[in-house]
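Next comes just one chain, in structure tokens: the form predicted alone.
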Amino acid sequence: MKTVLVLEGSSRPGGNTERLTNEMLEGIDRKTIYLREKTIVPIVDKRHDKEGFSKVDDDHDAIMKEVFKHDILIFSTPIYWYGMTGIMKNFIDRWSQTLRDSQFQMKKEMENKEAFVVLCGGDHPRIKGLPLIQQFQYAFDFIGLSFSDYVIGQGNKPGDVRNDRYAIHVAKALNLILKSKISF
């Protein structure tokens, strides 16, 4: 059985973009990680120096070890000017990192693994999101995870995107794709 985890880049709880993916995925089991209750440095970018990255004491590594464990990988995050959140960036950022520390085999690890994404915004983000899924598709071409499909809803005020039909309609349609996955 495959197993999934959800990584909530939100800076707000119960907003759009995570009832969107709790619609997405009723039904399902799965392991949530908040990015807003971590904390996530942002990188300092030290690839070409000679010393190579320093360690850096907070919660990005135990949030990677547990993206190695899962089979499919939810990324959340609300389009924040046309962009993801900062702390969901931050989260990505640091996997310049990942991929130069030692004690992990990120394109090995990451390899096996499926990617959904759910967005939500309140400017047309089906035609403005689409930058920002074109952003997390090459992200994950990079490191080697296969991107299976996405939701872009619409909802600005807390709630909104429940009037989004379309958006419910690919949830409840994605929500059968990945019942189907985790099943085998």
Contents of the next structure:
Protein chains: 4
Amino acid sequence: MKTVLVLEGSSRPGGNTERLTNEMLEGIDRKTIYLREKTIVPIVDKRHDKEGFSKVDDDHDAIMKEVFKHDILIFSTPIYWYGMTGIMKNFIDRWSQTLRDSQFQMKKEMENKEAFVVLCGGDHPRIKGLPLIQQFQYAFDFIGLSFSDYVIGQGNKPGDVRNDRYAIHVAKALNLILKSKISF
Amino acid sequence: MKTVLVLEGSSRPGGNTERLTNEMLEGIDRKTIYLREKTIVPIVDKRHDKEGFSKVDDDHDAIMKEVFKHDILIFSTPIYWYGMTGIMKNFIDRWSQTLRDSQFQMKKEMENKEAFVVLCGGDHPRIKGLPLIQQFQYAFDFIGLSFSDYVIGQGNKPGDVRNDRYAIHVAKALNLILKSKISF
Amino acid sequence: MKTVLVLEGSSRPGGNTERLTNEMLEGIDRKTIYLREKTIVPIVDKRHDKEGFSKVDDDHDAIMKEVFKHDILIFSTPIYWYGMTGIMKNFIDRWSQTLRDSQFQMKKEMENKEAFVVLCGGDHPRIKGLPLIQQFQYAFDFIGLSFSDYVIGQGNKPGDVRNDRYAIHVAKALNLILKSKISF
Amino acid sequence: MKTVLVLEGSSRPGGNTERLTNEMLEGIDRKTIYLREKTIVPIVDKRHDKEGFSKVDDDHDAIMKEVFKHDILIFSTPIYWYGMTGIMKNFIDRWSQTLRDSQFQMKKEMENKEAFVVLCGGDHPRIKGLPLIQQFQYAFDFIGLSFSDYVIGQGNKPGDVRNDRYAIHVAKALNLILKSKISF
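What would the structure be for the form predicted together with a further copy of the same chain, rather than the form predicted alone?
Expanding to the full complex; the earlier chain stays at the top.
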């Protein structure tokens, strides 16, 4: 029985990305971490300092511990300025520190996990969101996390995504795929 | 006489991105804003709330006022996880609020400006940094800012970029181009 | 009542791309041009020659006349080496000549049409096929053709795509979307 | 002493791509294959046919034998419709056959070679040519060919590229890099 964790990067509740994620996960048990509710300090790059990274007192380690517990990771973010939100970016930037943290073995932890990405945007997201998909691919490759698939929804006003038949169909397909993975 | 503003997204001083930017701007007067020294609150997307965005008490407005004063904008950021730093992303995310702020006319202000981008990264940046270039293009298009050119440097340890002959040559070319634009 | 034309770039019949296209167009009248059955000479770029392009005696003009007659264009190509097939590329390359051919008004003809793209590939097509989607976008933008949406299927052996639930769901969504556009 | 082979995909002599390639290779011995002068039949994909690929009687095998003899491969193509020319695409498409041809060991041959790419285009090539760079990366990865670097020039009318200071500086950097590689 596999378990699902949603890393939710929206700046507010009830947006299109959250709705599309819910559509995709209908009937699927999951834990959701709303990154906006957490304290995540921007990384200070100390990879090349003699003393290395300084311990940071925020929620990042706790989130990573939760990440390591689950098999299927859903990265869910609205498209802000053609990228992930700054909130999610600060979370991911800190992976450079996690990778060097001796209390974790991040790459080893990631080996048997897989990731899905959920994006929503207002300006031609299925075209202009593609660089973001490529970035997720590069990032997942770097940490050894398998990138299974993604859905990109169109929407401006909250609720719009329900009228995006394309995205809703993809969400349904991913729902079936996820269900068969979980019970496998 | 045109003026140059550098928006510097690094998390620390003295990195490769800063060095490459300095190479490109040798002999050119400019003002630099180190975004890491500023307080920039992540956006809370209220585009669809009745009351609209709430006034935020941080440094974003002051930075934008400085942006509006200059003709040539240099977006300088290390490549973190194949994107701009979270620090710079939070700065750009807030443009959604600036665009709706009646004290500014952001699109009108941008009309006659042009932008250059400086990136440095350690993992095949001239390939894996390309989605980030495409995102800058989409973002600049959205606000009506002309995207003139970019340089992508390779480097891991501070100072490495000096050995990247490709990037140094591009920086020199852009130096000449900038000088002729400024004195035009 | 709108009409549909498929421009099919496969090198052989019965492949996954053709199957996915058929899935998407189930119950929809259309004409299909198999580019492999046509004679299309590679362009010789004479945009800058005094005499301009020379008249070419092949099937390209006849295909373009057919293109102009339809409202919805489906560009259907397997992903070969992360791009469209050379067969389809030679067809598109010649647009540079069509654009300058006084018997046609290509941009004006394209104004009220829209395009869909169908891709199939064997090597992570929903990631590695994305640059091709971006190229179609740039090309369609150039000729003023609206890019409505796309589906990317996974398959190696003929028939594989039927097991790609994601792609089949997208094909179904596009089938509904196309049907409502046609009868509108 | 390493040797250099240029695979030139232009449809005509004397264009900007050729000029930029010459700039990059000034003072460097090389052999150039003008693909437009060769007969290269579009691939017919028979990967999944029982009998496999049929022997094709054209210049492709001879070109590949030449490719295998050299250490540094320059892929030089104008940007046509945001991709490589159909002429070059047909050449590359046939690699699927070469990979399965028992007279060759294509992947083994590629192991110690490296590639450079030269592009020229008229419509924002340093932005809109990037998907093509990504495709070259994917293709080179697939055959195990190392992708060293690239230059993208701007030009419409023949000769324009000489005024592209950026591209000329990159060509000069690559010239130095190539010279040091060759004599290494």
